[in-house]
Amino acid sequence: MLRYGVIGCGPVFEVFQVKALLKARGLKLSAVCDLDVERVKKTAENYGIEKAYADYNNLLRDKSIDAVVVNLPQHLHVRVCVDSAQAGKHVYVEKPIATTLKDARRIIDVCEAERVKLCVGHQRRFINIEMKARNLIRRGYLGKVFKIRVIACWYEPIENLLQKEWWYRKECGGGPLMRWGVHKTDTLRFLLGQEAVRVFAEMDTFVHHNRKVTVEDNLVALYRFNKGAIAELEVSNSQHEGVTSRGETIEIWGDKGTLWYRPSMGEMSLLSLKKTNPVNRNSFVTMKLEPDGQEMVKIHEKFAESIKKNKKPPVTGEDGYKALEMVLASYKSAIEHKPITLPL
């Protein structure tokens, strides 16, 4: 049975991460840490967790902890991660991995040279209906794809916004193709099987005007894979979605078939010259994932049997790394105003 620690107990914790922590099979939740006193304890009575510390170096000389998991604001990865790993920790960090590629192969050089594993939170791999929409591609169900747009919009009020400098500051990492976004650059990696070669991309803040915002609150990205799809992806925090869309949305065109889903509401609808709709030929048939919210525990049981059976872990460092590289490569070029070549 591994032991867990975890760095950081704020919302990403609450919400994210200690219940499937909980209840993930191979592991224990032993030990949390946040620089907030009060928190950190009142944390550890809640959830029954036999140890709090304020001072996540003395987590780390714990020597009955095996593995961390970073929940910290982005900006602040790179140094927790490689002491973990430097005190022989393994590694599960929240994403992006960091903010920076340099502060990203710091994390994976020294995981890799003190010989423990990483991993990078991108759970959302493990939707119910994520692993369904690359399986249907994998089967052959829309031929070669070659077109793939993924929509991640959203409205978030200012006042809320302005809560965490990770969230609008540029240089702490905000903006929401950097703090949700990324997911969605891993997600087109996880379902193409490809890597992007090029982009091309245009962002602005058309909503959120404040002096202390310093990050978009539109970008909109075209890229080019290196086995010839091209994907389009938009993310905003600052678009007012209707309740059911939640402007949340992936479509997905190959030479045999078309694919449209809902990753968080579970809605697919296929149409396929392999197997499509026996009525009418043409249509789309249609079909309910009900999201099972067990996508956290998937990841976490995952990078558990990883450690114990010395495989590789379901989000490795170089997974995070290209996600986070997409997302730098599309800053560079709404900035620069032209196409950016990949790899940086």
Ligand SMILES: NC(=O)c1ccc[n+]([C@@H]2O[C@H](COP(=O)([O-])OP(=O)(O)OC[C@H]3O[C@@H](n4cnc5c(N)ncnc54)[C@H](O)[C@@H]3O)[C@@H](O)[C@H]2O)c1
Second form
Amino acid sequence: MLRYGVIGCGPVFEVFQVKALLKARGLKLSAVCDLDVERVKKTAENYGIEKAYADYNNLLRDKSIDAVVVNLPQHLHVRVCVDSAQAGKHVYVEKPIATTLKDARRIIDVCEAERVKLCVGHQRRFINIEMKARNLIRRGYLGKVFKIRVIACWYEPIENLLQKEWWYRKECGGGPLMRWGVHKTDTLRFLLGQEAVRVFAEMDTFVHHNRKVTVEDNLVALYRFNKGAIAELEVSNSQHEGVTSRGETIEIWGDKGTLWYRPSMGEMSLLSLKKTNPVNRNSFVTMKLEPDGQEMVKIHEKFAESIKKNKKPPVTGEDGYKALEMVLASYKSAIEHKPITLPL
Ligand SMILES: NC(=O)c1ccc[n+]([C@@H]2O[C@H](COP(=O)([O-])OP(=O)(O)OC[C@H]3O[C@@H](n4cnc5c(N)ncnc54)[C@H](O)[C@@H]3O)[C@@H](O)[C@H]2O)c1
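Having gone through the form predicted on its own, I am curious about the other one (the form predicted together with this ligand); can you provide its structure?
Below: every chain and molecule of the assembly, starting with the one above.
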């Protein structure tokens, strides 16, 4: 049984990670760490976790810990990931892997040099409906996929946004594209099995005007992929949700069909010209979603297995790097008002 320590017990840990880590097979959540002494004590008590640390260096010195989960704001990932790898711990780092490609590369290189495994928290790949979409594409229900549109737009009141510096400051990894759009750049790679080679993006801050806010509140990007597909990604945190734009929607077009789904609503619709269409032509299917948090359980179980069996992690450092690279290339395009070629 691998013993895990978590560094950073903020809302992501409370809402998403802790239940998954307590449930996942093959690992034991043995230690937690947070600068906030009260928070870490309470967390350990609430969930019956053996050890609580305020300084992550003490957790790293704990020889009984095999792996760490780095749950810190993204601009703090690089230092803690590097220190963890150099202490011989396997590393699960929340998305985005880092805020710059230099930092992302350093994390990957140090983990490799120290022979520890690295996994990036793009757990959304393991949501049932996302896996189903990928399978339908792989099994040819859409034929050759040529276009994808991903919408991840909702409304975040300015009072919420101003709660955390790293949400509203560019250099800390704020902005909808960096904060959750990076899940979507990963989704595009995951669904298409292709790499982005060019992007053109436009962004602006239309609604969240405040002297503290240095990030976009809307961004639209167009990508070309290496095997020819094109994709559109829209992110916003200032868009009131209407009937046709509720949260997150994904549409995929191929020469033999169209697939449409909303991950958070568990809705999927497929129109396929393939004879063995599992869904009637033009029918609309509402899939039942798994209970919340299963995707997080899956990624942790798969990562633990990859450590034990010395296999490739479920989402590699390179996956995290590529998803981040698409984000940074989009920002570069929006700032320079020109198409940007990848790799950067
Ligand atoms: N995978 C997902 O779906 C998903 C969703 C939301 C956020 N995230 C990512 O999770 C990460 C954490 O987000 P959050 O909202 O919990 O952040 P947060 O800022 O609210 O909480 C971070 C916690 O880390 C602690 N901390 C800061 N520096 C520390 C240090 N040096 N040592 C120990 N503790 C320290 C803080 O006291 C705080 O409790 C971010 O990278 C974010 O992008 C992932």
